[in-house]
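This document opens with one chain alone, in structure tokens, the form predicted on its own.
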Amino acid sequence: METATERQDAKRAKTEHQAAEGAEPMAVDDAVQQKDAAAPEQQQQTGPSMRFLMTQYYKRLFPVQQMFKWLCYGNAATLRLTAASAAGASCASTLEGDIFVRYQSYKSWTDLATDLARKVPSKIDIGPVYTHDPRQRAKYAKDFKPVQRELVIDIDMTDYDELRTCGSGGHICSRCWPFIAVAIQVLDTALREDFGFQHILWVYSGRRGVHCWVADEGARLLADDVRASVVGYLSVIRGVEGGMAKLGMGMVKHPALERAERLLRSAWRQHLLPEQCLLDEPQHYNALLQYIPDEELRSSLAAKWAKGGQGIVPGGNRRASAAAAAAGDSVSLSVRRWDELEKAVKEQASRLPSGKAAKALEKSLDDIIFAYSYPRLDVEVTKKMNHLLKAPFCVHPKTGKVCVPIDPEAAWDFDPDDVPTVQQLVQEINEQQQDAGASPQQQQAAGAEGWQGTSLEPYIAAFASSFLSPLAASSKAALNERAQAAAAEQRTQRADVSW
């Protein structure tokens, strides 16, 4: 029988994706609340300790003036925060109890804080800038549409669920990290240098993801087909069949496959392999061998390692197989094992009197690389414009984890378990305040910029010195730029009506 719990997380999970999707039902301006009893878990972290928590975090330490500065783009008359935009943008929040309430819109990064301090979301999304103002949808009709978002990437650890060891779900951890990281770096990558693209923002979703936001003007005029384009150009793995994935790439590659495989094959040999085990048991090293088209060689390889030792234990301390330590070698087993295949599988090649099944042969173990560690892309979150998608520095409900923004060039050096929470910064802050002698009055006073000396202050000063200052003098730039030829262009009026 389904119990209490299992009703709400289903209808918890169909209202996320109606948000994500922008489905009318949940896209209204009154809050919409749903009537189920509240799981455990929901309500340990959505109760009286978790609120105040989330109360004291808007009012000290949210940076609403650099998200707000952010989402206007040097321009308050295109805001669009959580869905929001004083003549356009838009914006959705998750209040306690499982309200969600979308369609909101602020004029300046005050009422921002103001609606933040008074409604305390448990989460807040970001929408598109609409063609009129939000909060007014219904005057318009059906001249209310999206005009500019940025052009978003969602990459979540339950898609790579079938190949970690390490665990799955919600899971996340150290051992896994690097199916994020070499993901960021391939996609940076070919965002920039593909399409151009300058202003990236990659923000760890709080849990078990990352969402990438990429802001230049270009990106957020991009309609709906030529979104689907660019995640089509980026994406490899068109799904996962008989527990094998079904890659779009030939015998040619790209030249943008070509630069992928040489960062897929660095992190396969130096991350993937030893910290993933992913040859080192039956259950795993049978589902590998699945991509070597030739079945001789498949059965003596498995034939071969099942007689052999385990190397590092699957979830326990990272180790040397017993035959390596005794020799004096670091390297793990996996990365042994993926060496002889690749060994094998060049010699067999060789033998083969079809150049067409020595190259079918040999691209096997590229299939194998691109399998399981080229990016993951839910395609759906980028392709329309009015997706919604989880702001950064949101603290994610279930973690207590902050959105923090990561840097591309470091990814390899994030850590998920490093990620500050709303506890631990309500606790620096009130520690550092009042180390400082200041009183409860003074320290609610220190407003908006309270961030400052606590764990989040790096982040922040990373997120406005790498993505928020670069973005803005841009921004300005093009906003110049289009006031100089307006103004041109009404001197070329009067000109001729003069004549």
Given for the second form:
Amino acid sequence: METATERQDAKRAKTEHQAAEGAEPMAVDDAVQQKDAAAPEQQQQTGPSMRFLMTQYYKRLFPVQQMFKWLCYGNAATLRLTAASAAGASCASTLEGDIFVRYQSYKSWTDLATDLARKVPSKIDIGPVYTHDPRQRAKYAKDFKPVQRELVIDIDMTDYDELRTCGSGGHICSRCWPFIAVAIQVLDTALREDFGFQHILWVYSGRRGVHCWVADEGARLLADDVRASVVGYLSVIRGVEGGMAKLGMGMVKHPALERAERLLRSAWRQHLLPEQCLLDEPQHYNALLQYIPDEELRSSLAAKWAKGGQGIVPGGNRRASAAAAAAGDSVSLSVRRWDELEKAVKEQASRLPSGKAAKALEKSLDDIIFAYSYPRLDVEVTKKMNHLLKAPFCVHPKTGKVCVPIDPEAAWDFDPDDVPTVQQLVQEINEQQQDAGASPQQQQAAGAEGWQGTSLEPYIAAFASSFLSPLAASSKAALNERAQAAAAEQRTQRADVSW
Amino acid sequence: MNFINSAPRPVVGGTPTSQASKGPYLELSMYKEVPTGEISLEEFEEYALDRLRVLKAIEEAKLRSKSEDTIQADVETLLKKHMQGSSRQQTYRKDVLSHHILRLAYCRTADLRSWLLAQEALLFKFRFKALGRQQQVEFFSSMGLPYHAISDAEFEELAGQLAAVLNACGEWDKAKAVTSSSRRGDTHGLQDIGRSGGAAAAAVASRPLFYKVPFQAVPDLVGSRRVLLRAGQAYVGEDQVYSLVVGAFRSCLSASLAEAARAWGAFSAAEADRLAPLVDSLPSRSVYGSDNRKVPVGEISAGQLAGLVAGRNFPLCMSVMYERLASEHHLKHWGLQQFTLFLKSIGLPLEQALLFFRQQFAPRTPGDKFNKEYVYSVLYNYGLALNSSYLLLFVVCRTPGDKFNKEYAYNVRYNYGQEGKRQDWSEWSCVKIINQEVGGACAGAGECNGGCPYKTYSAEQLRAALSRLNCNDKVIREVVDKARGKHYQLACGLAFEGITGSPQETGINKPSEYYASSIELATQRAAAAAGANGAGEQQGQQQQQQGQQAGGGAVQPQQQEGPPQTPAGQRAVAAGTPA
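Here we have the form predicted on its own; I need the corresponding form predicted together with the partner chain.
Every component of the complex follows; first up is the chain already shown.
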């Protein structure tokens, strides 16, 4: 039933759009790699290759209709030439490398579906809505400009490399997830409470980061300089120098940072310290102690911890304390050491004769918490309207993981290792259809969508219910409001004339 | 000469003092109305150039990342220097007219428009901030922006958070001011603390006004977390309304510029013989004209250069380059560019420049290689059009024409085709030299790409280079400190003092200014030496005469006619009288 109504929506959107301006409603920047003749043979040798799985995924599982509905914003009057780009499908052995095809646009979800099935992109990026159909951009030259773009935020775990103790680069695991989870919490709160945005989608990027899409109309229309100002408002870390983060905040905190601090502090003791074991190993606690301006304090703590830590099991602290944290029955080593540090700093501060120096010393504790846990944004992504960002529900070509939405309320429970992969999904859909005894064609004829019944379903359902539907409702409301306002204006004009 | 409108007009609406408290703000305009009336061509040009001087100076200050307070002070002096008329009305008239002339001159391309928009918005911001609090609020309300102050109830509810933001800004300001002033060693920090303390005190004393506006209207305040944000609304304090006003000014000017661009075709057709060429040339005009110190007139020859360097008349960047060239017989492209333009600006004519470089390059560079690789560069810097380059090339260098044609003519044609006219390249300013990517210190390998040695040299290298110029040891330490603090131009000015023993007070913005100061000082000293030998009396008379002229302008108005005289010109007249 849901499917049927959605299809109607898509159709209506299509016809409305054509009526409104006769241009293409959606543009997807798209990259296709030319199929090489040798590919099928290779597949036979290595079993189901990534390329084969991807073909299956985009043919049978990708939620085309939902994505199309989102990118159209169900609104006929505004331009919705959303551009996306898709890198060439690449099996591991590809020689040509990635080919990008930008500025694609589609009239209907069926067009999009056909093209995806044909091109099997390894990556789909979404760009801005342009003034004109991006495929005819040459015709409009100077007038071809981006006009709408979701406000997007990108957080990448590599920005946390100097902090995390569990791995670096492309690595992500449940132990470094707390950095991401607290970032989602802080940013989501700020976007909702401070900026008043409502339609916010958080997506796991499939590998080592998360993306945020703010789709409120107000957000989509922001000019570049205002986007930059949002970034400025949301960021605190202004770069890293000599292993220390430079913090852009003063002695007194802006209310938004006060609120962030409350969130960070609870995450700090509950998750970051115990799970990251930030104070277990000398190289880690020495890096953290750098933030304490008092030399004497620093060295006395380091000396004390060096003795205490090495005494029991050399090098085995981390496992021991992680286990302790997991068991929940005793306080982890890092948490205990943090409490010691806090106490020592406060005692030292109370001994200092000058109030100012005491304040600076106490502030260093806040600095540590902000430097370690305040969200680190990839700011360039947010600043420019025409920056591309990977679409939700596409597959990360390296990990095979699907970019699934994250519920910001439940960000702490999200496990990046537990998201559906393309291998798993293709297996599921095959088994399901064998059980049902129906061919894929029959299934589709019956109006069912492939992802139904697979482990992708809950994610798509959440996407539809908590993002798409409210968004559609508010675009509709905005449209009605505008229509009423226009009608009212006409009435008053007529009244003027009659006077 | 025709100064139709230079006579003060009757003041409409009372005395200036009554206008200061209410009514039109003569200090500041949104430039919404296009001025009418007559203006002479001379004034037209002078007004436009004067405004450009102010705008370019602000741009430069921004590029040099001077602090807001420093620029605020700079703007005041700049306006006094360039934009002040004989009366308030005249000042206002000049302000409005010059703004509209530049609007016309900078409307044609997107680049020009965005430049003018950025600089005018900056100027507007600083001028608005210079108004008193009361005037600011009045100006703001007179604009009729659709923003309202929050009610008492809302204020009560948010008072705590609003105060927190205010505090956070104040504290942050203070922290920044303290750190930057300790680096600069000046007193701005103290003033700042006083001011932010005052704002906080005022906030406590009586309920301050806050306007509730969509956050999009104040991106600068949002981006630096200087406002409270709630549900997309920013709470803008009374002393932050400048952000709203500047925002409105920006969008207003942006629309006007787009409008002007549309109207440009008609304008240039109608004014093709009169205003259009003048307006057209404004964006590419050099504003460092008569106003700045003139480089000593008169040509110098290639043979004199060695003497000038030995006499320590070149700034460090150029003397380093000269030495490099003399020892290595080679300079890399950008170094050559920087050096040639400097030589050109101090009066070395083209033939002499070619001769000089030919001599310098000779030991390492065969003649045809020189011709191939460097002549073009020199010619280019001297701004020669294609035809004349051909000519000179044949005469001076005897390069086969087809070779030049093949290798450089395309570039030249491209450059000149693009400009559509001869481009007379001006000397690189210090800002440009400092920002030049040199790819490593000039003192490194045998390659020199120019740049500012105060920036590119290590402390060691700098010390060595300065002591070779017999710079005073104590001063060298200060210079190195300044250079380490990234105040390269100040370091250069200090070095001048250390080398010549006399302070450089006007500041150095271009290498030729250093040279000019140095030559001027040398001339003065020579004159003083000559004066000590018997002409002391005459010099005394000279000074007296000068004093009379400066003070007695009103008494002898006929002497003030004609183009404004530079101090140097006055001195020349004065010197001429007793003789």
